[in-house]
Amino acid sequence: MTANQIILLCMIPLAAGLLTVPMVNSLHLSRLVGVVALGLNALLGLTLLLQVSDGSVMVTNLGGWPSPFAINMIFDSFSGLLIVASSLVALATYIHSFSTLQPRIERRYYHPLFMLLMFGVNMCFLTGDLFNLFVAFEIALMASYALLCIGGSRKQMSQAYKYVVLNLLASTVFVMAAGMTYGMFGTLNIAHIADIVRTLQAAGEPLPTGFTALGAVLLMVFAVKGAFFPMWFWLPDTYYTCPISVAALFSGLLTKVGVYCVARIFPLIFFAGGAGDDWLVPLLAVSACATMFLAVLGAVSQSQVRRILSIHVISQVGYMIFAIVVMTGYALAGAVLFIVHNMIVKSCLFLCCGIMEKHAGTDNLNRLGGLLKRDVYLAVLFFIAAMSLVGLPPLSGFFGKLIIVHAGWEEWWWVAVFALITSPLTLLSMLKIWSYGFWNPAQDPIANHPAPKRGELRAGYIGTTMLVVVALFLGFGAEPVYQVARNAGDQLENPSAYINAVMGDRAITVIEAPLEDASDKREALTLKPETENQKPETSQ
């Protein structure tokens, strides 16, 4: 396969979204198109991931323009793993929705909106410049606004208002930060900016004024998207109100896009340039502690399954921030492994919650009970996913947490202590759902709630089982996934391969020895490499 096929990862969901618009009243046809598109996306992502498993980077320049003028689409180990995981999550939640979403809601352009969201998310993972990252964010957010309100209930509309306003504010700040970036560096290409920063540092030149402030502004934007402390307050009520398959999709993808942006951009540009070593990195470490610990306390105190799972989305993000703070290749590999695990397992738990609601008519633990006798298979699926989230060895969450805590213990031991304290509290909240929902005897009126008809939940079980199987593979077959994650961690720590793949012969040569005269240094740094003005079709 060639690098040009990277663009298919965006075009397949976009084409499926456009195709399902006129099929809005043909539910079976829309579902078939959606399943085929998402299945192809997962298969293509996996095929490309195998090609870059040796640590290589695939790049295609849209329009044939050379970097940094082209719109780059970049596929490496990091973006590849997240593309595959997001495609699997999307496919499972999409199939699950056939059992849990009402047909009248499906006819409200659910299928085109779902595909549009996947188009935006895949573009976020693949794009190589800040402006197109902003555009991809907006595409995904526009689809998420509509999916959030798709039921049309009063509760949904009131919570969607908060979500929309906050994200619009964050998007406004994002586009302003992109403008500041262009003013400082004359480019929005991430690899080009990293190349300039690296070259200035090697030559002993000062970085542009406001470099650290720019990093702080971008960090605030991504903190809102990723639900870091203290920008997390919008998430629990938002995920609590939307249809369960939509909540599962959001929990698996949207916050992870924010974390991805921090992990991709900050080690490459701002931390490499020493931005905020004295205060920005420690601030992020404090945010990681608060995100992990305070969120899990909130989860333990709740009595509704949806709210517990929603708040746990925040708590798990704290581990990912911790790994970014540590900033070694080993820690970043742990972060990549943990992100992939969390995307799969968190979505799976939401899907289990959807089936629990079908059985009992509620997710309130004070009214649930007896589900173990009613549905043993669901109890097994939920238990595996819950213990994976906790990190019980050898399930999937164990390896990512172990690597992150081990990598950060020496320098950031106090953050590691919070990470260790958070794990038993996560176990407590999962056992609370298990004991109240499955183990305790059923109470009226739940005991008399009619069981779902035979075959009614078949699609729901298929989607949930898919994610449980993937979660088990991440645990018992962790070695090959870890090798790809280790490649991703090494590339994030040492981005030379990423920069060279994007910039090619236009990369500025790093000056090994300082020049004698300052004017010579400036001249050397601004010297453009000699390249042909012709448009290359593809670079790889």
Second form
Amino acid sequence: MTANQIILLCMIPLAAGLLTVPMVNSLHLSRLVGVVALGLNALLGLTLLLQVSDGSVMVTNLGGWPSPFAINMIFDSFSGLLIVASSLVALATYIHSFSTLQPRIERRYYHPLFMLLMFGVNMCFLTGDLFNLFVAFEIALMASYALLCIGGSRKQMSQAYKYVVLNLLASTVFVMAAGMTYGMFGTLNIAHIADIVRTLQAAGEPLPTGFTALGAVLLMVFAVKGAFFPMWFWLPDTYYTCPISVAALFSGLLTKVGVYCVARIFPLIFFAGGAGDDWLVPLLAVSACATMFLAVLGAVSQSQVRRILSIHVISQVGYMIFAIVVMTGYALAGAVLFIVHNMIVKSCLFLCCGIMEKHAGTDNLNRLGGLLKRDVYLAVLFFIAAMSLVGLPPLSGFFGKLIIVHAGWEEWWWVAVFALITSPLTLLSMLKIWSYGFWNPAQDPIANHPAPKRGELRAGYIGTTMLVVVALFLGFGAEPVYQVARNAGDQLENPSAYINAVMGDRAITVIEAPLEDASDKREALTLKPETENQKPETSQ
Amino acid sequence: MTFVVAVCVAIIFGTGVYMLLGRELKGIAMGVFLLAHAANLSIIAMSGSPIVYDDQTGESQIKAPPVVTADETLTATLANTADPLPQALILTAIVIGFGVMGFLLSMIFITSRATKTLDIETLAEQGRADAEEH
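Let's compare: the form predicted alone is above, so bring in the form predicted in complex with its partner chain.
And the full complex, kicking off with our chain again.
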């Protein structure tokens, strides 16, 4: 299936970003443009997602070239779900920022940077080509560097270099890995590489030398971006320093992009080629345990709301790695569900923290208190979001965790045990915020802090409420979302639909069933072109 | 030829890592740039030798660019064509590297203005102080 609307998902934020540059001094106009663009993006993502809900894959070949040469934009259930979730998160944090961001900072090109970040993130989700993935990463990262330093306060600048330098290093290694891939396979198209790997595998021929090493290098790159266990130290130091809506956006999108790339590329290429079995997968499993457990311990030990939430971002990444380690379609469906849930809920908690700061002037739990009396509505929003994060049964976190633990229990029970221990600790860290911030009697500096003016926080409440409603929908309406996630998981486990959609009639079909008993393994390999799939439409 | 490029990559990488391990932000930035250049060079090394040897005659010739010349003859055959894609990759990477370099240097400038230092230890101390005072 080809569809040219996909490119709009990138073009709308880009156009809005360019449009807001000249109108940077008129706040209302640029806010309007931003809200319209993000809303359009979410709507478009939703319509396209409905179209692929039957398990089909949409592909656009840019420039009309045939497939291994063209730059592909691929929209399937996995990328679609993540694009819809990220657009919703972006819309909510953007609206929230109207009431929490200082106009001084907003005038420093906040709107264009925000839109360009969305452009990069959407392109990461859509692209089907390793080098364009690098380019998309760079677009998103450049915007995020600038957003991280926006305003240039001492607190931000003394920490920002960690994020920037670490990500630059990862990008450098990513360029090299892309070069290595091209040297090994002669192509950079992910579907094409997957196809070649499967063909070699079925023919019993050896994979190129250094295949596993390439996997390890790419894993290191995505581990830095996704804050997996040994590469996570830049995250808690930097996320808490930036303006709260930016922190919410980062926690919702950026680490998940890293996880998305691992979930997309590794089952498709490296695990299919058997690169993971010896040590890559066990390594990931250990990393998943450490990520979940150590990060949640770190979160419990902190006493500032922002820091608790920042460190907690990492802990949740551990569950997603666990699902990728298990690697069945069921587990990957759980991962997809969990990523979507986590994007929404985590950003929502940050947004709640922003309103708390507006009320109290601080996010230090030792000085907070009495917020329950002061603002019952905020307490309700925070409670729902926190309990969703913990995973109380009717709420959204429960289903993803249940599927992941259930799928991994047989083979990876020790990782599952860590996942189960992490849950009560998550509850503990959330209860810490709840009891200190909301239940404790208000102490002196907070009790006398002037309440925000009427209407000043309206945008903040609108943004937060949006995300809470989406989180509730993910919990109570989990069935339709699960169906799409199940599609995504199945497509990740058995990517023939993906490969066929991208490669069209150039795809080399591998019949997998009679492989074991075929005396000559080459017979199992048919090199005939796929007949159902007509030639890719080159121009539209 | 590939070997020479590979040795160059190794040397640049070593220097870059050494500078990255320094204590000052300027040095770290220079280290990052060196690493980026090493990565670009390594793509050249991976894209194969620019010279093709003919086993029969023992002659060697430089690979031709895959373009049609003015008299519409394609001088290059598949055997002796240079692959343009690695160079396209490197070009893109260099351009992105320029952008990043500009950003990183201006970030360092702003850091020095906001924190009055470029020493990593001092920056870390300031970070701790900010966290406690908050």
